[in-house]
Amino acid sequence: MTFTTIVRRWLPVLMIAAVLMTLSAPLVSAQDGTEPRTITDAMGRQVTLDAAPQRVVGMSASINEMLFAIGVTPAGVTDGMDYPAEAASLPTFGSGYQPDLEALAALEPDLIVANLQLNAQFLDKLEAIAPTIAVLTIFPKDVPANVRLLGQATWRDTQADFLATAYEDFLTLTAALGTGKEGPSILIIVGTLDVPNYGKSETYLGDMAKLLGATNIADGEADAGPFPGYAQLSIERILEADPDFIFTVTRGADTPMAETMTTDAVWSALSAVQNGSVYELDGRLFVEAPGPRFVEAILQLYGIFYGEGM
């Protein structure tokens, strides 16, 4: 038997056994933070918390879905979140890129966490409103030291190192079974195809597909348009290598980039649109969101990829 097909066989197993640990895991009670900490965040900022947080706001989807995972409810979350589902039901004060500050004033906090990516230019008005830390989750490898620092900064630190030893666990084993795999071609688009960007492997979803052994077709050329780790590729080029999969996240259009491409005459001519292999994904679950459901995000990946589970 191969270390392959063992990693295979036993990742499941090995994923449940580790969640289960963590939801079994003794919780810090946020009542018990009676002590003052000084957290370290993404800026090497410190920042100093009096007593644990009772009205946490995050930033971004990314954010919050961080602080779900760890057993904090946010005192409000950013437009459109519904995962979890409780998410749905709770006060929001706008957009990562452009919230309502007053919103967010009046549901007082007593800790902002904000992204790094998104809030970088107006932290001092975060700052005004609460105590305020900064983190950055880019790739899968960032998750489990951000659920860590967000396990400090809320006195959540049982669940929170339980649950990133399960991340980073999953994450060996996933990097274990991608080495030495022959895997797919692929394409990720963001945008439209009028409008496109092409995601390279320095990007959330392409480094997920890059640890499961897939080439991107984008890798090696220059960053270009609004967003890092995308670049611009002529329909010649794409032609050319034709690649086994495509992956788009349709953004400012009402049809799908997938279905789009079945009736365009050049797009047509790929054999990833003939073979049926064009994948619309969850926009949130593979771009915008990098967070604790990279694990789900992963799995998917790896059905498309190999046609069957991990």
Second form
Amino acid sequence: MTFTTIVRRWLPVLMIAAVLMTLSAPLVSAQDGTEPRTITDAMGRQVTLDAAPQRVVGMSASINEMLFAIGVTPAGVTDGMDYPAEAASLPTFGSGYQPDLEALAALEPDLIVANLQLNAQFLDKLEAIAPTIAVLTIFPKDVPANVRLLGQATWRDTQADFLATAYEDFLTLTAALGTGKEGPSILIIVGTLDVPNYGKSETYLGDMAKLLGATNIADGEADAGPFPGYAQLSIERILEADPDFIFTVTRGADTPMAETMTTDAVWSALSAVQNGSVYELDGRLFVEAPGPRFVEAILQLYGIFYGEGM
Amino acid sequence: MGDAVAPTSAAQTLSQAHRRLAFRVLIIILCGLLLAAAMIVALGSGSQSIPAADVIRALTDPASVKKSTEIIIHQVRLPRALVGALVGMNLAIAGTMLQGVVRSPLGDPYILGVSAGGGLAAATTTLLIDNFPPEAVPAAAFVGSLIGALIVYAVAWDSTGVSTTRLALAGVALTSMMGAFTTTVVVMSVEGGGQIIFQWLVGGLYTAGWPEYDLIRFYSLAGLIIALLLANRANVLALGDDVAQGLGLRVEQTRFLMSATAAILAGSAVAAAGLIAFVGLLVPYFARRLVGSDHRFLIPASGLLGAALMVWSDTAARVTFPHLFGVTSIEFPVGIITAIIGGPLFLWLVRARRSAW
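Any chance you could show the form predicted together with its partner chain after that form predicted on its own?
All chains and molecules follow, beginning with the one already shown.
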């Protein structure tokens, strides 16, 4: 076959193909106004979202509070979430560490925001339901960073940026308040007096206290127990250190530790117990839901440390 | 008269044999049907009530059902049921193999510390070694299981063979030891979070998905095929070491191969679903009562029954028990169910067959 024969045979086909391609080009490049985005989450995973998600689900109270803060109402929340008031009437899907995957799938989310600490083991099961990004919120300073990430993932960059900047400024102010102050010494106990976990500065509450200039008597001890940032202390060590303030978050007993301490022969020897400087704190606000309400938490701590000035 | 009698009795014997064979095949088919029923119930049960028609359509024509239904059936229930079936099959056949090796009804991967060895290996590689590839965990569990089996066997064996008592004691000791090490590993690696590791230690299919299925199916298939290939040798071994040797069987080699097969099967099951007790003990016991001790029938029967048991137990664990106790927001780990069924049955076994132990 000669060259011209080939061309003559194939030219019509090529021309039709060329016409089709140019016709379809607008179809390919025309977007519905939103470009797909690729988010890099806390594990370094790259997740591509095609359009602004309409049904977002957060796997912990902390994440859902951050979503509310940027104006996103989650499609479903974890059990027992009662703040903000709106959250109590949203559909639930179980706990954060063992969610009912069927109930979660039934909510038909188009974005799942997972808690890296709780959900790492079954991220692939969450991925099977909807695109999933994992975030980690341990310290107050993680909150503005995660708010920005969530803003990026929900196409609410502007709201997120406003909010994150305000949080960062507040944290700068707090740190400034804390420096140069002769801060009190504190002890943080989460659990019960029989099974205590002593929080160090590497916890949410511990970090807030440290920002305000307090020193934590558990710092420097090795991690112990199922969650990072908590140590074991002997009661002798506590008696010797005699902290100025004791913060308790009672989980697993009906009577708050602050009360049981006053009747316990050993604990009542501490000066904090005798001076009435033992405070039972709200578990959700100070331990379990690190999030936008750190502002409220820090204000409360400041009031406790340095007087009712706030 | 003599001539008239002989052909009849030979024919009778032959037809008896045919009847037995037909009966056994029938039993195996029934076990298969039991498994099929278990799978169907598992696919239809869950916290979200999905009508049967939708379940069928989700499997045959996924585009015709709601997206959430399709995800629930395909990504949540189906892989979980499949993994459950494979885990059950693995443990049951491992139990059959081990019972052949130790010639005792106490041959069970959990009791003999085989599962515990696999569990320790899986925990160590997953939690303590950075970037250990997940696909290699069943292989690591296999090595751990094999070491566990060898230790127990070596401790319990002497020139008279393996006594049930020594086996039980060695198994208990090894399981406790390996369990303590595993707990140590778990405590040392804090980022897992207490709740999830507890789930794994008790034996759960909560995290079973397509990745776990892909992980286990090769080992299940390999273990099943090797077990079937060893069936004839296992039958000969059951006659006793001296007789078997006299018949030309390489006794130690056969025992080692059977133990290794049990280790592959138990190790991969532990890697996929954690420590699950009693399946390897009870299923072969019942399978023997149904199809006899011929391993060519015993192995398929055990495998199918074990799979069925696991799938039924998992459905009970995730749907029935929470409803029964009124705590629908949590899921019971399937290991608890098998322990609830298996524990009392085992105790009854010890009592009822006390002359044999």
